[in-house]
Structure formats: structure tokens, C-alpha cells
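One chain is shown next in C-alpha cells, namely the form predicted alone.
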Amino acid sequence: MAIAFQPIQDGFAARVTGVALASELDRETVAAINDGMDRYAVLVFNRQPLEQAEQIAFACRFGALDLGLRKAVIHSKDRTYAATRLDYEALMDISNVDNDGALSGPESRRMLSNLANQLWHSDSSFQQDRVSYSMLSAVICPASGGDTEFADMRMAYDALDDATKAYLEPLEAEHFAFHSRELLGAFPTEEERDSIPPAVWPIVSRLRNGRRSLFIGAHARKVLGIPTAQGRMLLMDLLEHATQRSFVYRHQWAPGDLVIWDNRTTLHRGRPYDTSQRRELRRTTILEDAA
């Protein structure tokens, strides 16, 4: 069966059939998925459970793997937090389970990270090496809750008036890895802070297909060239505009689902769930220059 894309919303997010993710994908299938990402920005593959090695192999078909915040986590003095229970450093453990397989306590750093994931963000926007796709695979899902929402930053840009577009065009924002954590009252150690210096990105991205997209989110902490308070109000106003319901797709997870999204053209956030129930997902992220 040939690969096929079924749009979920007009021009944003699509379900994909006709491809087995655990198999060795040929160049034509990889190219088709890349084309689908350019068009829809979020692709949903239902009922395709992957072993850890299979998820790594699939991700590597699209480029080099990125460690993201783990580059800072490995500098943590909390060795339990710095360790991983997974077989690969490049697999991000998006779960409420500690390294011994037990549920994490509500005050643990893992659960704080889960809370920060509930802020609208773009993965790894805080680093100099820009990333492209993230791929999240569901292993265990709670009975309810724990959905993930995705917002289309291309549609959000298109909906701005011309004066706002002109004002934003030259502006740049500084993104910092721990800004979202600091918003929640958790502050990094000096070693963690120094491990990932801030990155600066244009607020308006120019895409290879000619479209433009907003590039904002919870890691953006200030706008260069204007007072901090004014810049943060601008970022909050843009975030409110960009995440209105008409721009958002909400994915309700089932075990075996895999969702790919483009961090250059979307924001995403997790939704609350009963943390007394296990929720285990694994994420891989790809560097831009190889995607």
C-alpha cells in the first residue's frame, strides 16, 4: 500500500498510512514524509509501536540526533536526575517514571520538567544548533488526559495584520534553556546554566517554501533592542494570538502512536493528567542541517 496523508485540519496536521515505521524505509518513503512535513507540519502515525532501537533507527533516517536539554542535564549534581533508564542517550524519557521504574514523586525534577512541558514551546529553540523534527512515541498512556497540543505558527503569522508583520520582521528574540523552568520557580545550577548559552533567533522565520512562520515560545525570554518588560509583553501577546483554537490540533494518545512535528513551524505543549497513573513516551529530535 502506498503512503497516504489524510488531513486532520485545513493545511495543518495529517494522519499517515501505508508505511511501517519499524521497517527499513527507502529514500522515496523518507522523501514523501519530508514532503508531508513541509505541507502539514504535524504527522500522526497510529498503532505503530516501536522498540527503542527501532525508534532510533527511524529517526536517523531523517538526520543527526540532538540531545537537547540533556546536554545540560548531564552537568546536574543530582546524578539520579542526570541518569537515564533508557538504552540511548538521544531518547528523551517523557514520563512520570523514575530510573528504578517507580512513579516519580511530585517534588522531583522529572515532574517539574513535565510541568514545564505544559508550556507552549519549541524543542531546543534555546541552542545554537537549530533542530527540525521531533518524534514522540507513546508506550503507556493514562486512562484520560495527557494529550499533546500543537499550534501552527505559519497560520498564526498569516493571520497577523500587515503593520504587525512589518514591525516584527527585523526583531530577534533570545531563547534560554532554563527560562521555562525559572518561570515555574526552579533555577539551574551554575554548571547547568553555563552548559547551554542563550541563542538568538528571528521572531519571523523564512521557510524554504516561501512561507513565513513565527518562532516564539516558552524559551524566548526577551526581544533584543527593546526594554525587557515591553519585549516580554510582545512575546505574550504573540503567544496568545498564535495558540487560538483555530490554529491548534490536539492529539489524544494511544499506545503505539507516533507523532512527528516540525519545531521550526509549530509550538506544542502537554496537557495535565492524573500523575498517579503511568505515562511513558519517548522522544527523538533531529538537527536541522540534516533533515
Ligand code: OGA
Second form
Amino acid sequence: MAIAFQPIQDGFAARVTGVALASELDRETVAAINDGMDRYAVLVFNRQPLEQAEQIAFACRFGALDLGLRKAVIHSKDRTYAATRLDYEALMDISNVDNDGALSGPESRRMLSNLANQLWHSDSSFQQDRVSYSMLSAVICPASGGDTEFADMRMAYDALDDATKAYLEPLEAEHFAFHSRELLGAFPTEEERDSIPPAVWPIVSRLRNGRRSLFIGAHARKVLGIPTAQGRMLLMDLLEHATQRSFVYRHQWAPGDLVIWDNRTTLHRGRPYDTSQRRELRRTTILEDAA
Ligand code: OGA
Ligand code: MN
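Could you drop in the structure for the form predicted together with the ligand? We only have the form predicted alone so far.
Time for the whole complex; same chain goes first.
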């Protein structure tokens, strides 16, 4: 069966059939998935449960794997981020389950990460090494809630008026790893703060195909060259504009779903759920090819 893409919304998000992700993919299939990502920015694969090794093998076909926040603290005295119950360092445990297998408590660091993931963001936008795709594979889903929403930053850019586009064109924002946690009232230790210096990115990205896209989200804390308060207001206004329902695809998870999104052209956020139920997903994230 040949790989096929069935668009979910107008030019944004597509369901993919005709490919078995756990098998070794040929080069043409990988190229087709890359083309699909350029076009739709979010791809949904249903009923494709992956073992940990299979998810790592699949992800590696798209580039080198990112370690996200874990990388910065992996050598630190504080082992909270470094420890994992999963078999691979590059597999992120997106769950409400502690390393000992028990449900995470409301005050736990894992629950804080979960909540930070409920703010609109682009994975790892806070680091110098840019990332391309994230891939989330669902293992256990709660009976209701816990959807993930994706917003198309290309459509959001296109819908801006010309004066706003011109104003934004030269602007850059500073993205800081712990800003989203600070928004939730949780402040990093000095060691954590120093371990990931902020990164600066243009607010308007130019894509290879000539289109433009907004690059914002919960890690962005300052617009360079304008007062902090004014910059934050601008970022909040842009975020509100960019996450209108017409730009959003909401994914309702079933076990075995794999969703891939492009962090350069989309924002995403988790939605709340009853945290007395298990929700277990595993994420791999790809570093952008420097070439
Ligand atoms: C992520 C993320 C949201 C969710 O894994 O990067 O933001 O719904 N997840 O779990
Ligand atoms: Mn995320």
C-alpha cells in the first residue's frame, strides 16, 4: 500500500496511511514524510504502537536526536531531569508517572513539566541548537481530556495585516528555557538557570519554500530593542492572534497514535485531564540539520 495523506484542515495537519512505522522505512518513504511535513506541518499516524527501540529507530531516520531540558542538567548534582524509567536518554517521558512507576504527585517536578506543556510553545525554542520535528507516541490515554492542540504559525503569519508584518520583520525575541515555568510561579535554581543561556530568534521565520511563519510561544520572554513590558504585551497579542481556533488542530489521543509536528512552523500545547488517571506518551525530538 502506498503512503497517502488525507488533509484534516485546509492545508494544515494530515492523517497518514500506507506506512508501517515499526518497519525499516525506505528512503522514498522518509522523503515522502518530509514532503508531507513541509506541506501539512502536523502528521497523524493511527494504530502504530511503537516499542521504545522502534520509536528511536524511526526518529533517527530524520536526523540527530535532541535531549531537550535533560541535556543541560544531565551532569548536574540534581538528577531529577536526568533520571528516567525509559530505556533511552533521547526518549522523553511525557507522562504523569514517576520513575518508580507511581502516579506523580501534584507538587512533583513532573507535574510542573506537564503544566508547562499546557502553555502554547515550540519544543526547545530556548536553545541555540534548533530543532525540527517532535514525535509523540501515545501508550496510555486517560478516558477523557489530555488532548494536544497544534496551531499553524504559517497561517497565523499570513493572516496578519501588512503594517504588522512590516513591524515584525526585523524583530527578534529572546527565548529562555525556564520562562514557561516562571509563568507558573516556579523559579529555576541558579545552576539550572546558568546551564541553558537564552537563545535569540527572529519573530518571523523565512521558510525554505519562501513562506513566512511566526516563531513565538511560552519560552519567549523579551523582544530585543523594546522595553520588556511592551515586548511581553506584543508577544501575548501575537500568541492570542496565532492560536485562534481556525489555525488549530486538536488531537484526541488513542493508544498507538503517533503525531509528528514541525516546531519551526507550529506551536502546541497539552490540555488538562484528570491526573488521577494515567497518561503516558513518549517523545523524540530531532535536531535541525545544520547543513
Ligand atoms: C510535548 C508536549 C503536550 C502534551 O511532549 O512536547 O508539549 O499534550 N506535550 O503532552
Ligand atoms: Mn512540547
